[in-house]
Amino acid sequence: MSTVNRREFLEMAGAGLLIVATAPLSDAQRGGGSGSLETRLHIGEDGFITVLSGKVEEGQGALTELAMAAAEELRVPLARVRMVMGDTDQTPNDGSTAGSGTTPRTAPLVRRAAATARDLLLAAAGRQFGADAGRLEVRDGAVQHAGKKYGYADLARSPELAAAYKEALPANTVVTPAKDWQRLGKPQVRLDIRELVTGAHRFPSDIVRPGMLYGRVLRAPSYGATLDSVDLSAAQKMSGVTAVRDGGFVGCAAPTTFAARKALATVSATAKWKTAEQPSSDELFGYLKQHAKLQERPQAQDRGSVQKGLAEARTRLKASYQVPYVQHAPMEPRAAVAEWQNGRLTVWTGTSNPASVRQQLAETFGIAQDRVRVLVPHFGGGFGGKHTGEAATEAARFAKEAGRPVSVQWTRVEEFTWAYFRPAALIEIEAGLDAGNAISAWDFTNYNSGAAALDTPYRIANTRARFVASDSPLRQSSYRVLAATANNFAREAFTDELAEAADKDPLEFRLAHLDNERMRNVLNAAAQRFGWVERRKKRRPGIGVGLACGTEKNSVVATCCEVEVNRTSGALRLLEVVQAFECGAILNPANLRSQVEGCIMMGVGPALREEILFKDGKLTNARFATYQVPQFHDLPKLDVILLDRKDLESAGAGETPIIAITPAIANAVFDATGKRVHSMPIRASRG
């Protein structure tokens, strides 16, 4: 985060004190535009602290973490902090809630804003006490001195506050060091837990407005199909139904979902479509390579000469890896409610990027952004899959035509079919070992899925790592930790093959190539807790152990696991997982553990079963009955080790723990069967 000076920080509010903290947006957050991250903190005359952030809560714990950050610096109980999030009329544009960015970027802004408010209030208290503010201390939201006590409520409405504001404050506000944290660093249950477990919380799909209709959209019969003609007349004659056609958008809104479905069925029966030829999942990986947009140019991570390293290698290995499309499969499919009043549009929806959805809505309907309000209730999961606002736009189209609020809730089949996917990947690797069995050359090419975690963390003199874009046959975009799931799977599975060629233990081989102290620490921690050395010595039929490690988003992870493979059927069962994770100073250990465990189990799905199958432009497994996510019986014995590095800046933890589970399982399957794994989901060979 950039240095934030006093002029960027402070504004006086009419009732109480408003602190504004800003920092530049990254290129990815700007999306090509300009702007900055911004967090606002208000101390009211009632003594309550309100944090206003454009970040949203989608199950990852941002609500609680940001409140803890404010409470820490203002020295108040957590109950005194209120959070306002994801409301474009009230909160600043804090960038999208993505990329594990809330912890390293937004939490520091909240802390600095709160620390600045604390310093300002201490200065006001110093004037009231007639004492040096530097000698005063805040405890539980109050300043005490010489038998007198001034709470934040008193100070926020005092004339001394205005006088203190005019005085010079230190240019660089000092936040509390991690070693001195009293609220941060301690386990804290989610602030919204009671509403969640009692059912009091209203998700986007629970929003109801007076006179609301329910909308259903006409979907194409296959990918790439375009609408030639459609007849709305029968639906328009149905009682209470609003039938809409706006270009390629066609649908029906009605007082009940049943009536909307019935009306849409009459419309669908008249629709004429022009279809387009589409590849199938059976030919996917050849298609990706055939449609590659290869651009030969050096990458920043390239080192030495791969050609020279391979030519001089004593041993050379080559392999390719296949990673299919997968769905995010959130518990709550896309949902939105839209309402027009006096030319203003209000939308309640589940999205990770409310500011972007507001812009999209404004452009779609040709109105100014300040005429659009997007509110984001805490919603049922995103995992990178809800950065866009399709349901919001659909609901707004219906509501504009009907003149009434309209709710659009995607079905599970719609979510599977029309939401975007984690990109598929074809990854090709070639490497060489020198006479001392060290990796001397490394050539890594990812087709289609992306460049996240593309570079190897291992010490190799000659490397080339490339991402090659392709024409994806399916809609694809962000997924938890992006392409790092595919890149780390291929790299760590292939690293085991190199270890075998070098006749080295996989742990020993990795440590011999690692200079990164943090990665060495998590590898050693996981291996020791798992009993790696001892288990490697105890060979049991059908039982295998494997490990893998990785780094992304400024955090490091290592996983050891044990699997059982039925030697007759080839059925694979995950028995135990030990994972060590380190993301700098831990803000909330309870939430961090939940995030790590969630990542592990989400990673188990694509490792063992999840993949999108398609043919003739249609998904063939667009239901949970045929697309099987992990269930309770898939849960292994799970042991999570959290390494707390109070000497390091805090990094986000909602993504990186997912990247090591699949390669660890793949390597364990080899240990059990002697057969290498080159594709996901993993299918163990029969004995």
The other form holds:
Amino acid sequence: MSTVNRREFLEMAGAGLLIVATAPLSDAQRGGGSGSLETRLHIGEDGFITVLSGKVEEGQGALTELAMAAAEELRVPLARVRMVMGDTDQTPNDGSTAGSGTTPRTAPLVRRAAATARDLLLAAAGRQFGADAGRLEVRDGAVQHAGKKYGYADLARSPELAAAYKEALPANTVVTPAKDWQRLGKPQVRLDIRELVTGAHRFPSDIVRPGMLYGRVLRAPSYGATLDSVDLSAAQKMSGVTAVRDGGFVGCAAPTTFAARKALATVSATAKWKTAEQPSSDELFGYLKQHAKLQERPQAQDRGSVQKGLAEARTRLKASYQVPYVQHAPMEPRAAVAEWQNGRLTVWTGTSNPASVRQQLAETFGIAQDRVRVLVPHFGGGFGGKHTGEAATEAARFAKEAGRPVSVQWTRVEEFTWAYFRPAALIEIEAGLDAGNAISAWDFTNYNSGAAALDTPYRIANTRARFVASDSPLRQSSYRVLAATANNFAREAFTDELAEAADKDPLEFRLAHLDNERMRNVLNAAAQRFGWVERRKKRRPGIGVGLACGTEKNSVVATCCEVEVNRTSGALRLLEVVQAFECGAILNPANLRSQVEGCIMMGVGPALREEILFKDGKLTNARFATYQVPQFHDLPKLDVILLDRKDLESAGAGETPIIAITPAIANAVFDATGKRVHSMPIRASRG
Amino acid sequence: MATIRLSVNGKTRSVDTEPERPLLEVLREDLGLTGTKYGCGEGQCGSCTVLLDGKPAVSCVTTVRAAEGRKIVTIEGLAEGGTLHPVQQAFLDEGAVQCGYCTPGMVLQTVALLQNHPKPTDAQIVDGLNGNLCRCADYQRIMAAVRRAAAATGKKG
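Having seen the form predicted on its own, please provide the structure of the form predicted in complex with its partner chain.
Now the complete complex, all chains and molecules, led by this one.
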């Protein structure tokens, strides 16, 4: 990892010391955030350490991981570290909590800030004791020397002493190498778990403010419909109801959700809409191809000449793959509470990008950003689906009109319909095998869904991998690991077709094309634990085994699985999964295991069932009864192997473990039925 | 509007409300018991699970009138004097929580399951909890927590 331009500085800050560590962000990492990452670490006069980070907690484990990182370098028990996250008045702008970025970018920054604090303590203690700081060490948050003790509380209580070191902050603070970790690298249950199991934690939808109302928003009956006219008068006559129309925004706020719903029903009954023609899910993939923006320069990764490679190939194969829209459907739908006071706006909401939501609110209401405060309590799941702040804006509109705090909580149907979707994909691949049965040409085009994990990890002399944008019928944006799931599904399913054409075992065929040592390691680890070689030879009616691998975000994954296909009904059942994952030095093995298991099981949904259906601008399955996400019944025998590479930088792990399960299932279905899979969700035809 | 008397977590609470309101909304908005979560409003996800006379019920499709005169237990009513219920303790020890939004419903469903099946088989756990969704899909950890809770309760009993 580059350490260029990193810097730390020290400030006096109310009852203690503040150490700020910054690192520049590349354009690609910046997203909606500022030009640099920043972490602040406060040493209180009570000896408690507070880490202030603009990152947010949504179940992925960032809070615990960052606290562990601070405790490690400070040499204090975890209980001495407090975390303040996602509060635009208190925490720096760290950009979005996205792209597996907290582990590789924010955790190192926290470690640097904490290591700087530790060095400062050593230097100050050395001065206090008249001893050489280099000969002292910090244990349990204190330096002991000749029967005397000097700790972080002492440091914070003597700012003049610390100030003497202000200019002399070590330029190259050394963080503890992974092999010497005492707290990082050990399993740690999430620090806020007690509040979660007792129901005491206040999620954004649980925030209550004095005199608060509950708001409900009028939604269009279909995509593309615009409001022609509406009559608020009946709602306005209802006791305690604030009915609002502001351009296209119409809604009712009332002392209870029940009253708001009733008021909105009277409004909805009077609403006249202009509808617009919309494509349906039946025609989706033709539509995406027809509307491909081929005139725009596609994102491409090329090597050699794919035309030449294909022309010279001994065998050529071709296939196209379809991946429908899916919805994140976090258990907590979008929610926000907004409150105006003296022209200042405070909003509590579940978003992975508090700084961007603050900016959006400031622009919407024409006020300066420093008059808006966005607080993000640990919220109920995001999976890439909560980068925006729709509920925040809605709550703020209501609150402004009502003159009271207002809570807006989206219904499940609203969350399914009006949140953004994971992009649908049409993927076309053509490849050639040379005389030695090696892949010699690879032509891969993703229409519409994105460029993540676009390039092949296999050694192929002639490749072209393209992402071509299209005109999406539905509102689409990020989802856990972006397009890597679609791209890896198509690539890995097709790789099995090539292996068959080459008359090679799928494992052997992949290894023959893989130089990436880390990918080889996970493939071998998963195959060995699964018993790939033996189980592949065993033929049992209706049972199939498959494997797949992949890499993204500097981590690697390989999955083997076994499925059963009912010969008469075609019903598909996932029986067993073995997945090996490696993301460098593991920071918190307990959380990593949860993330990997969760990724596999979340991935099972779009692999087997999840698919957004729409017709005439309306979703036809916007409920859990008809859009069936994974349940306990879907849990196979599940074995996760975590490879710990203490010699490598830690990479994020909340995304990549989702990319290999779908193609592994697809390949197992082929093994069971002899029929290739070309679309998600996977439907096994009768064998 | 009607005055409805509810027995919640061992206390009698009196609420002036439209009797057809969902119990979920009365618990959250009138009684401040926000541990019970809205997930779908249709009884399809189990986030709003409470115990009614000891049996699990989806409070989003239970009217407050229907809950009158019955013993309601919410997640706030499980721990006694700062000591976690064995099921809560098992979820904590197992780390069977990611975002935690489904956790109150999962915990209460598990309490009910273990009343019926003190030593559940894996198939009984799956059947008993299948109506409770976890989008973090932490099902493997939750299964482990339920097994742990069963073992702990078994020892105690």
